[in-house]
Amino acid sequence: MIDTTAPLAPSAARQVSAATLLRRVVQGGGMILFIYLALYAYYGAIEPRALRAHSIADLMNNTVPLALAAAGLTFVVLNRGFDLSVAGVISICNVTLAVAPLEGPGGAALSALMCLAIGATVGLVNGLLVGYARLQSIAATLATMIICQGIALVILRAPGGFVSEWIVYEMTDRLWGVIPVSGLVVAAVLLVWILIRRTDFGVSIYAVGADEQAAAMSGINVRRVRAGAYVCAGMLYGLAGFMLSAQTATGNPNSGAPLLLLAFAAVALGGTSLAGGRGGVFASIMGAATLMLLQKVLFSSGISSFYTGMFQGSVLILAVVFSGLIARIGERK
C-alpha cells in the first residue's frame, strides 16, 4: 500500500517552492521591474543623455499622471471591478485648476485638496452604485465618466486657461537639482499603500477580490470594502489630474481620455489580475513607467510615433500571457 502521508520528495518540494516563488515575483512586480531596468539599459545605450538628472526628471514627470491613475485603478481591479471614471475625474480636476488658479504654496495645497475631494466624491458615487446598489461596475462607471466629461465641458468648453505658475514650476522641479518632486509624490503614494496593506481594509480588498462569498462569510462587509476601494481610487485619480495639470500648464476638457486605456494597460502589464485578488500598486506603477519609457525608447530609436501603440500592445500581450502561464503553473504545482 502506498503511504499517502509521506512527505514530498525533495525535487517535488523544490518545484513547488520555485513555482510559488516565481508567481509571487510576477504578481509583486518583480518581472515588470526587470523589464523596465532592461529597457532603461537599452535606452541609456542609444541616448547618451538618458542618465542625466534632467532626463530622469523629465521621464518621471511624464510618468507620474499615468502611474497615479494606474495605482488608483488597482484598488478597484483587486476587488474584481472596473472603473472607467478615471478619465472624467482627471478632466474635471484639470479644467478646474485651469479656470481657478491659486498661486503660492498655500494655493497649491488647496488645489490638491480640491482635486482629492473631486475624486473622492466621484469615487463615493461609484462605490454606492456598485457596492450598495449592486450595479455592474462597467455600466456604473461608464455613466459617471460621461457625466464627469460633461461637467468638464461646462467648466471649460475648449482647451485653454492657465494653471498656477507655482504648481507648474515647483511640482515639475527637482529638489537640490537631483530628486524630482513628482518622484516624491509617487513615493508617498507607495508608502500609503504599504500602510493600507497592513490594515484590515487592505486585507479585505484582496479577500473580496479573491472570493466575495467567502469574504462575506468571514465577517467582511463586502459593500463597505467595495465602496472604500472606489473612494481610494477616485482620490488617486484626482491627484493624477493635479500632476497632469502641472505638466500641461493649461486645461483641456478631454485631457483624461488618453490615460483611460493606458491605465488599464499599466495595471495588466504590472501583473495585477483582472479577475481580482492578486497584484498590487507597486506593480501597476512599474507598468505605467514601462509604457512611458517605451515611448522614449521608440522616439530615440527613430521609430514613428504611429507605431507606439503597436509596440505597447505587443508588450502588454506578452506580459499578460507570461503572467497567466506562471499563475497556471503555480496552481498546478
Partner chain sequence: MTFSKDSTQDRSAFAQTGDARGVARVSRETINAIAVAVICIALLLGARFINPALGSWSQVETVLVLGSFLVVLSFGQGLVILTGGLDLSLPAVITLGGIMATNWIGMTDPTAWYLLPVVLLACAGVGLVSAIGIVWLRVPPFIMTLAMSIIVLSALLGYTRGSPRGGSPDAATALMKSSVLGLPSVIVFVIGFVIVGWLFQSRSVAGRYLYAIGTNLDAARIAGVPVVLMQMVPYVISAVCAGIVGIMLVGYSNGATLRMGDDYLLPSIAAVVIGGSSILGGRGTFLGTVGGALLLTTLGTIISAIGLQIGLRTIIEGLIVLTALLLLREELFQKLGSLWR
The other form holds:
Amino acid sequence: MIDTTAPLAPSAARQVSAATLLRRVVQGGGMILFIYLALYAYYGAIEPRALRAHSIADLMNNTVPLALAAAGLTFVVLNRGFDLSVAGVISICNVTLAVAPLEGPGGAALSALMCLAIGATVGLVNGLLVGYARLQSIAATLATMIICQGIALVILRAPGGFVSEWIVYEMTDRLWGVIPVSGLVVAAVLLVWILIRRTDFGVSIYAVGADEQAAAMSGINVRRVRAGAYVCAGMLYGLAGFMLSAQTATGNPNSGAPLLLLAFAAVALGGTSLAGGRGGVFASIMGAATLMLLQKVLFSSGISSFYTGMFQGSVLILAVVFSGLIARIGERK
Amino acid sequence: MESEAPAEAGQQDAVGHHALEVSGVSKAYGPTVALEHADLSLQAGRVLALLGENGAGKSTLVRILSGVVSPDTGEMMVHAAPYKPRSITEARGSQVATAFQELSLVPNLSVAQNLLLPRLAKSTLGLVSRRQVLTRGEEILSRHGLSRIDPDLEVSQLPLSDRQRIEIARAIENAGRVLILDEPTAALAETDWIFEQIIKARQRGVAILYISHRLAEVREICTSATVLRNGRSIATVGLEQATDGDIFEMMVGHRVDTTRQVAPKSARDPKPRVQVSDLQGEALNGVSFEINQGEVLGVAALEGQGQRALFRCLAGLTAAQGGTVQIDGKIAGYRSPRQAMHFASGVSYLPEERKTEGILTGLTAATNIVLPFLPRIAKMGFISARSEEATARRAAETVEMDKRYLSFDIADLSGGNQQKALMGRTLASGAQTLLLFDPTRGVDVGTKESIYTAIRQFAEAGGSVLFYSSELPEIVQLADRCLVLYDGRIAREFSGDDIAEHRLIAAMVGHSETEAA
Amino acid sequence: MTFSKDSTQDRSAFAQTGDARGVARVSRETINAIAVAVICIALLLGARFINPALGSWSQVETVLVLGSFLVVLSFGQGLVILTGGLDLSLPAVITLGGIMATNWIGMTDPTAWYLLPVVLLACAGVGLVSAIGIVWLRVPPFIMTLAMSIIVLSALLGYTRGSPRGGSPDAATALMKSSVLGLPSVIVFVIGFVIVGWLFQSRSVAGRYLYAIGTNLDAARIAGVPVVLMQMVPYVISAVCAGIVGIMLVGYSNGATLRMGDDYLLPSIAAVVIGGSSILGGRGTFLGTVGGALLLTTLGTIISAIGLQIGLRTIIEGLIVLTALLLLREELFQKLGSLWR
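Could the form predicted in complex with the partner chain be shown next, to go alongside the form predicted on its own?
And the full complex, kicking off with our chain again.
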C-alpha cells in the first residue's frame, strides 16, 4: 500500500466507492502482489524445493538487477517520461567494475559509489535535456543511451574481465544463511522510496506526471522536479549495474541491453501508468519479480525456456488491459 | 505561516491605498502583439472588474500579473515596491495570487495536498506528515466555508464546482495583498459563496481584480471596471454611471445592433429534415424537436444544460442512451462523425473548441478545409495539390476568407480566419444538416458577419441548421425558431418575432412560462 | 511545455497581419530534408580528403545498399511515429521475415519466390495484432509492440529450437546480389520504394488522414477521418516493411539468425527523428526520413572506414542524434526566424 497515490483513508468510515478502492489497490501494486503470491504458491506446489532459503536467494539474485532498473524507470514514467538510457548506464557500470575491480568491503563500497555517480551523471544529462532543453524524453534518452553504449564499448571492447571477488560473493550471499543480501538492497531502496514519497519532491513527481501545467501553476518547479526524477532514476540504474555485475562476475559492454525492454515490461506490469501520475516503485519491483518468477515456474512446469517470452508478453498485455479497464471504471464514477 | 499572512497584511493596509499599479505593460509573442499597452490600478479593499471581448488581452494580462509570463515592457508596483515576478511562487511571495479560469489543481493529489502545494506540512522529522497536511487542509477549508469537503478526497473525484471553489480558496489563502479571480463563477451555479469570500477578503484589505463575462454579476460586486480592447486598456469607468450599452460599446468599439434581421419565411409547407424524439443521454432528459428544410433553429441555454451532449449526440460522437433521431425519415444509426456525414443527406458538425477539436495544426488551411471530403477530390486515392487548392478556394469564398491564407499552416492564422476555415469546411462537406456549436466564439465582428451571411445563404438554399450560441443577440438575429434548454430538457420554444433577448433569458434561468410572459 | 502551447494560442489569436509566416513554417520540413541530403553528399565528398579511397562511386553504392535496409524499415516506423505511436516490434518482425524465408521457404525450395508474399502476410498479421491491441484494447503502443516483440521472438526461438537453418530463397538473393542497368538491383528497388512511400505519405488520402490523426485525434475524428481504421494501418505497414527488410537481410547475408533485427530498432527511430519528424506525431516527411537513414548509414560507413573503434563510432552516432535533436527544436527555428525578420 506504500505506493497508492492517494493513500487509503485511515478510517473505513470515509466513503470510498468499491470501484475507486479497486482502482487504488490495482494501481498501488495490489494486483501485481496478488499475481506474484498466486504464482509463488503454484511454484511451491509443483517444486517443493522452491521454498528453501537457497532457491529463494537464487531467485532474488536473478531478480534484483531488473527490479532496481524497473524501480529507477518508475521515477521517470511517473513523470510521464521515457528513459532508454537504463541499458547504457547498466552497461557502463558493469564494464567499469570488470575493468577496475576493487577488492574488499572498502573497494565494494567505492565501487557502489562509483556506480551511483555514473548513474547520477547520466541522469543529470537526461534531466537537463528533457527538463531544461525540453527535448522529447524518448528521443533525448535514445541519444544518451547510444552514447552510453559507446562509452561502455570504449571501456571494454569485448566481453571479459573479472568483477572483484568480494562483490561477487558477498552481494549474492545470505546473511546468517537465511536473508539474501540482494533482498536487503531492494529493501533499502524501498525504504528510501517511502521517505521520498514523504517529501515535497515525492509529491511533486506525481503532480507533474498527472498535470504539468496545473503543477506549475500550483508553484511547483516542474523543470527541477523532472530533472531530479532522472537523476534518481540514473542512480538506481547504477545500483542495478552493480548488482548485475555481482551476479555475472564478468564484464560485457552489452550487458544492459536485455534489461531495457524487460524493465519497461516490469513497470507496466506493476500497473504504473505510462500516462504518468499513477503507480509506484513497489509495484514495479513486484512486476520485475513476477517476470522472473514466471521464468522459473515455466521451467519447472516442463515448458521449454524458448517459450518463456510468449508467456511474459501475454501476461504483460493482459495486465495492462486489465488495469486499463479498472482505471476507466474508476474515472467514470 | 501562510495562513496568518493575509490577516497580518490586512492590518497594515488602509482601504483605498494603492495595492497594485500597472503601467504601460505589453507582451508580444513573436510578431504578434497579445497586449499592447495596459494600465491598471487596484486599491486595497476594493474590487475592480476587468472587462473585454475574447482575445482583448485579458488572459495575457492575468498571466503577467500572476508571474506565469514576463511582460516585454512596462512597470508594475505592489504596495509601492517594484513587482517583477518570474514565477507563480515569486508572485505569491509578494502576496499576489490568482484563481485561474482553467483551474490549476493537480487531479491525482488530495484536496489538502493541493491547498498546500508546493510545500506540504512537515512533521518534526522534516517529512511530509499526512495527518498535519489533513489538519491544515481542514483549517483552510473551514476558513472559507467549505468544511463539507473532505480534505482527503482526491481532486479528480470532486465535481467541477467544488474544484473551482478550492481553486478560489487556495488563491485567497495566498493573496495577502492582491487577489485575481479569472472567471471565478464559470462552474458555479450561484454567487452567494464567492461574494461572501470576496467581501471577507476585502475587509482584510486585499485588492481584488475580478474578471467575468457576466455583467450583472460584475455590477453586483464591483464598483468600477477597466475595459480592455485589442490589447489596450481603453478606460476605467465607475459602474454606477455606465449603462450596459456604454460598456459594450467600449468593449467592442461601436454600438451593438441587436435588432432582428430575419425576414419572415414565406409560409410554404415545412418539410422536416431532422426529427429528434425523446433523446436521452448523459445530460439529456428526453429532448424532442424537428428541424425543417431551409430552417435555422437556434439553441439557447446557460452553461451545462445539455447543449453539448445534444450536439455531440447528433454529430455521432457519443451514443444516445434512448430515443431516436431520424434524418430524412430514416432512423439514424451512425456512430461516428464520418458516418453521420454520409448518412442520408448528411450531418456535419462544427465543434465547440476550435483549438482542441477543430483545427489540425501543422497542416495547411487548405488541407484543413478539404479533409472531410478528401475521397471526393482524390483520383485513385491520390490528391493533386491543384485540386486540393481549387476545392479549398471555393469553400473559402463562401465564408469570405482570403485565399492567400489557404497555403498557411492553420496554426499561424488568426482565430477569426481559423473559424472561417472550419466554417467553410462544414459548409463544403455537402451535408444538408449543419450542427454549429457557438460558431462565432471569440472572433471579431467582421468575421461574425461573414459567418452569419454564410449560414443564411445555406438555409436559403434549402439546408437545415441547428446552432447553439452563448451570445443571445446572435440567436435573435439568425434563428427562425429557438429552443431553450434547461436541465437537459426543452424548457420553451420560441419562433419568429417572439425570439427576444429578455424572453430567452427568462426561460434560460428556468422561469416558468407564465412568469416569462 | 504547456505554457508554450498557450503562447501559440495567443500568438495565433492576434495574428492579423503579415504574410510570410505560414509558408515558412510549412516548408520547414522540406528545408530540413534538403539540409540532411546536402550534409550526406558533403560528408561523402569530404571523406575524400581524409582518405582517397573514400567518396568513390563504389562507396556511394555501398552506402546505398547498406542504407536500403534502414530506408525501408524507417518508412514503417515513420508512419507509426506520424500517428503518435512507436513500433518496438520491428526487430522481432525482421527476424520473423528472415527465418520464414530461410527455414520455411529456403529449406523446401529456394526457387519458391511465390511464397514470399505469404511471409509478408504473416508479418502483416503480427502488425494487425499489435494494432488491435492498441486501438481496441487501448494498450499503449509502447507496451503492445514491446509485448508482441517478446512473444514473436520467443515463438521463433521455439520454432527453430535456437538454431535457424536453411539458405536464402533465390528471389531474395537475386534482389540483393544482381544488378540492373549497371546498378545493384536493390538500389533500383529502393528508389522505387521511396517514390511509392513518398506518394503514399504526402500525396494520398490515407497519408493525409495519418497526419490528421497524429496532429489531433479528436479533431480528426470530428473532421470525418476514419480514425479506428487509420490508426491501425501504420502498424500493419510497419510490420510488412520489417518483413521486407528481413527478406533483404537474408538475401544479403544468405542466412538468418535469431538476433538479425536487433541492430535496427534504435536506428529506425533515430532516422525518423533526424529526418525532422516530431516524436509526438503529426510532423515530418518520408523524404526527410530517407535523408536521416542515409545520413546515419553514411556516417557509419565513413567512421568505420577511418578505422575508429566501434565504441567511439557509437559515441559519435549518439552525439549526432543529440545534436540533430537540439538543432531541430521548434523554439530554435522560431528564434532564427525572428532574427531574419
